[in-house]
Amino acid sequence: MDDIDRNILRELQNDGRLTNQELAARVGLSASPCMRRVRQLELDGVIQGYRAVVAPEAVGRGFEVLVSIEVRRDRETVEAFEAALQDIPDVIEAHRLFGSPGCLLRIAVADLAAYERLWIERLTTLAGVTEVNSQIIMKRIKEPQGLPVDG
């Protein structure tokens, strides 16, 4: 990956809706070589997709909670737990961690009552869960802006 590829990544992370012409002009290429580079970055798995950033409140999911979960540490239980998370749309991120807690979730729901229902009906009933701790997000201080792509 060279500096031009990094510039392409910076520009697309900043605005994934750029036309190829606009992108090419910003990174100092003509349209065809720019398109070839973007396609190669996609084929190589560097660019994994394009998404819209949605305001959580606009879709009724303005209440976010970080949840740390302890799960029994045997392979079968961990795999079943992780598979079950895929079927819970309120879980918008999930990370397996080294140490304790074993898992960190980011959850987006409408309000406290919705989170309480999720906690009682789903989270505490997942196979192998031994502990659930919740931290309600008061304010998001820094929004995701993409990854630094410096060489």
Given for the second form:
2 protein chains.
Amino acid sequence: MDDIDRNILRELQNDGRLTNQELAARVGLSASPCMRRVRQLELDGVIQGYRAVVAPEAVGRGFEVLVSIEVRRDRETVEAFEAALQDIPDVIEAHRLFGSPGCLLRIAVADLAAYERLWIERLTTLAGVTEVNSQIIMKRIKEPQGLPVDG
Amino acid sequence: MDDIDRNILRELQNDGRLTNQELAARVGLSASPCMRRVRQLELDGVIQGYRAVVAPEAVGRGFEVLVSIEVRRDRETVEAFEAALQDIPDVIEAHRLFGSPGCLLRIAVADLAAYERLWIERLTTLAGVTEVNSQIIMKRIKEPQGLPVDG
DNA sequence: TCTGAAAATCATCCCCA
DNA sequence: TGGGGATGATTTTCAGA
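Switching from the form predicted alone: structure of the form predicted in complex with the DNA?
Below is the entire complex, every chain and molecule, led by the chain shown above.
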């Protein structure tokens, strides 16, 4: 991975639909070696995929909540809990933490009423959960916008 | 926004580099109207852009930390603080919350040493900050993977 | 709004340096 | 590894239904 690869990653994080020709021009290469590098980055798993970024409000997901969850800390409970999260589409991000809380979710729903429903129907009913603490997001200060690529 | 538009959004969140022909086939349209819809979704800001998804470990960003921050709650402090966050590339996500903490950051760096440096040099020095609490992420349970599109 | 066809652009492969 | 050129896809636009 050299400077050119890093430039490619920067450009494609910025615009994932750049044509290969345009990308090649920006990183100072001609089309063929540029495409070879991109393919290699994909094969190596450095580029994991490409995604359209959709406005949450436009698809009824403008209301976001951060939820701290405490789960009983034995292996089976934790694994079942984390598997269950995969099946709740409203959970758009989940992290297991050291310390407390043991887990933090980011949830995107339409509005407060939708969140109340989700909370009572699907969060409080998860097995092994001992505590659920919801914090409504007032404002997105900084959006996920691709990773910085140094060098 | 009808079912076809929603399908387009689903498909493009899943693979942002789908060719227009393939996309058209999947949503049951021929190429031209499909492209018109995509362009319209882009113009309307429903599709905000396209991004390559890069593996954090591959670019030295495999160590993630959630940071709760408390800031003095007057308008000037808050605005200056949030502006300052925009200039720290390691901060990949930031939310202003109701309640406490007032702000939560997600930070991606290379390792613990890099985080220590960031913490002492750039987080504790932010004006108006009264409390900084760092939680290391043990595991990403669920990655950002595009918003669910209902209907 | 969709379809279909035509023109321009682009991706992709192969081979040479 | 990078470059150039041939070939087949794909995008993009436009007229018509």
